[in-house]
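Take a look at this single chain, the form predicted alone, given in structure tokens.
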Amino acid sequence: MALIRVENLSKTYITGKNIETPALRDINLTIDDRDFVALAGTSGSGKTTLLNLLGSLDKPSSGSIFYEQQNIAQLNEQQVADFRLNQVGFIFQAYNLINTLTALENVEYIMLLQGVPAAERLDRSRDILKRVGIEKYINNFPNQMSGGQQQRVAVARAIVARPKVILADEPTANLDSRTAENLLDLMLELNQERQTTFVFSTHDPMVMDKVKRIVKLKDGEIIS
């Protein structure tokens, strides 16, 4: 069944001088519910771009993005919040951690903004941050942390809320091999057990190697 359904989506930029930078171009695209995907492509051939569109955190310059029967591409910001709130989890290649936050407290904040008691919110953050591998970093901050021990916050920090469907750009760029083949058999653990939808941008061959189906892209467009 079709959990995300993109049809003819364009993404151009506007820089100086009112130059059109196209990063899409007429996208169509289905994601299945519980699909294990990965959007691959060189630098520049609008991946990320696509990535950012389907958690809608930016919007696209024509076409429509849905989930399910709702149109995500014509939410105002308060039904756009809500929706990423709960029913979106993201893993940047930049992290993105609350440096005033320790990592368990990292993990926490979306469930706190979901509304998650306190109990609950602590016993499944710290079985998450046990899950890959950083329990012994629970109270350092992030600049506390390697590059890697700060990924695999980022990716706690994803799964802990439970959305429907998690987006990764780049997942395993700043991990060793190790480290990025356990994460990424949790992530596939997590798709079997909880039936989540996994949708990565990535040009790494273990990531491909994982997933059930590659999508293409070359210069805005999807080749295969």
Second form
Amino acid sequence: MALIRVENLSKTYITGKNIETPALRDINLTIDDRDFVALAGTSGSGKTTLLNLLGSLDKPSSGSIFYEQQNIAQLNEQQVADFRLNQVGFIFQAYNLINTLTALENVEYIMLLQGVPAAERLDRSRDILKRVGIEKYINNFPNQMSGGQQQRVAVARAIVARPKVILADEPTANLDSRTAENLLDLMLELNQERQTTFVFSTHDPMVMDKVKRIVKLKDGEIIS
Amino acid sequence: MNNTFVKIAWRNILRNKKRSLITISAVGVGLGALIFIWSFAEGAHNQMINNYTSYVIGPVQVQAKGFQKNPKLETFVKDSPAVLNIIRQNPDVAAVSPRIQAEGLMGSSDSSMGTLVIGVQPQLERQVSKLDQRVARGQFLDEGDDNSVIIGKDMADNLGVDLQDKIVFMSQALDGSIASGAYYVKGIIQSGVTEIDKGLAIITYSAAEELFVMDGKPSQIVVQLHSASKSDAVAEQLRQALNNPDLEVLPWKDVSPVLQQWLDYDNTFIWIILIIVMIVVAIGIMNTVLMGVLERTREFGILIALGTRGRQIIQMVTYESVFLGLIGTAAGLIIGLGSSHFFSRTGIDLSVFTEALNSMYMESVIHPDINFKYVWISSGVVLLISIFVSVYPAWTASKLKPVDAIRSI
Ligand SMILES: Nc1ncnc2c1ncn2[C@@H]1O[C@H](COP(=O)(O)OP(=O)(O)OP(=O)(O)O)[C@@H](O)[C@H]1O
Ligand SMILES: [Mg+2]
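Okay, that's the form predicted alone, but what's the structure of the form predicted together with its partner chain?
Let us now look at the entire complex, which starts with that chain.
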């Protein structure tokens, strides 16, 4: 069943004195519930741009993005914040965490905004941190953890809030290959266990091997 | 929920200890200095008021209505024993002394000059003014010295007279007859105040009663208080207690407005200092918070991407400056109140500048005096400013576009 439907999506950046950079051209794409998709393509092909639009971090120039029946291109500021809070989870390439919060507090943060009661929040956070193998570090601040550990906390934070989809922009790019593979295996397991949809961008052939489906971008268009 | 924003704000302050400390110090020292300056000025001003009022006019005067505007002999306080009684009942009143006051001509064999003459009861007068202590040569009047006069140094010079010399006073009495009397100079006052040294002559109350035919008819009643700074309040209380439309109860600033004008003028300087301190505080906190926001652009981007709302971001940033403001204010209160209190005991010796100060009724040692009204004004303004300056950085942070913010590392 389709979770996300992208229709005729275009994004053109306008920089400086009316210099237009078309980053996405007329994209049509369907992402199914529980999918595990990688966006691949050379640098500048539009992967980050597409993920940002899918997460409503940016507005498209034209076209629509439907989550089930809702077109997120038309949300107002309040609704956008709600959408980000409840429907999607983000994992960025690095430095995902709030520096002034511990691993546990970072994981709790979204649930706090969602208004999950304290006891439940703590239970769920402890569980997920254990699940991602960070139980020893729950009271560490981000600068007291390795890059791989930080990414695991970021994955835990994204998934614990129970979004429909997790969007991850090159989540393994800053990690060595073993750590990267472990992180990807973890996400794959979580995809199955928790039935959460994942959409990645990546350059990494290892990642491409493991995903269920690859969407190839070139110059802002889908080529396969 | 709020707790997390408070926690984030607080930890951000701790995360940048050095910068926070500099900001807190700037606020603390600024506010501390301000409180101290205000206490110092308050102490100096109270001293000036005390000195000024103790020369002649006293903290409060009771006069017959119209005397202040147009001092005439026939404008005297009626029924003075009863009036004196009522005044003495006020617990803030330390002493009262009736006087007769008139103008006339003082002459020696050499020359003559216009003068103000006051008749005082020596015992009582010692309690309401310090005229007796300003006698540089000779002595002040005692009871029964009805043939003696005290004059100022400049008047003595102008008349060419010295101690024991005879001078003659001429004027008109209450009944229209000529008032004239001869007196021997018993003391010469040197106060540093021109009006006194040049234009004042003091005789006894009983001599004045006889001279002006003013038996039991004082022109004014000088009221000494335990604390001169209460002059306005006590004047009001006496006004109500006396409840007499024929009388005027005047605090010193109405009897002689010059000092009050000077004090008001002096206070404007303190307000200017206040404004400067506020600007320093504002820039200090604004700088810290804005730098903190700018260097955390990416973190704000992530907070927004996670679903944090604009107003929650604003809260977070505002808490930060409120904390800085609160700690800075606390430090300022400790510095300001501590230094004011310390120096109020020891006093601050300004003897290097004494020459200049004496003429303004100041003494060489100033004891700062904490006026909490000003303490609260200063601290309140500093706190408000610290919240106010966070508006811009907070708004900037809340309006960040997550895409741009996250890209900036
Ligand atoms: N904020 C922006 N302003 C202007 N042009 C932009 C902006 N962001 C991206 N672009 C342009 O849009 C195009 C697509 O960029 P995008 O970041 O989506 O590529 P990408 O596939 O994520 O590349 P990479 O693999 O290097 O991360 C590029 O030509 C890029 O220069
Ligand atoms: Mg990219």
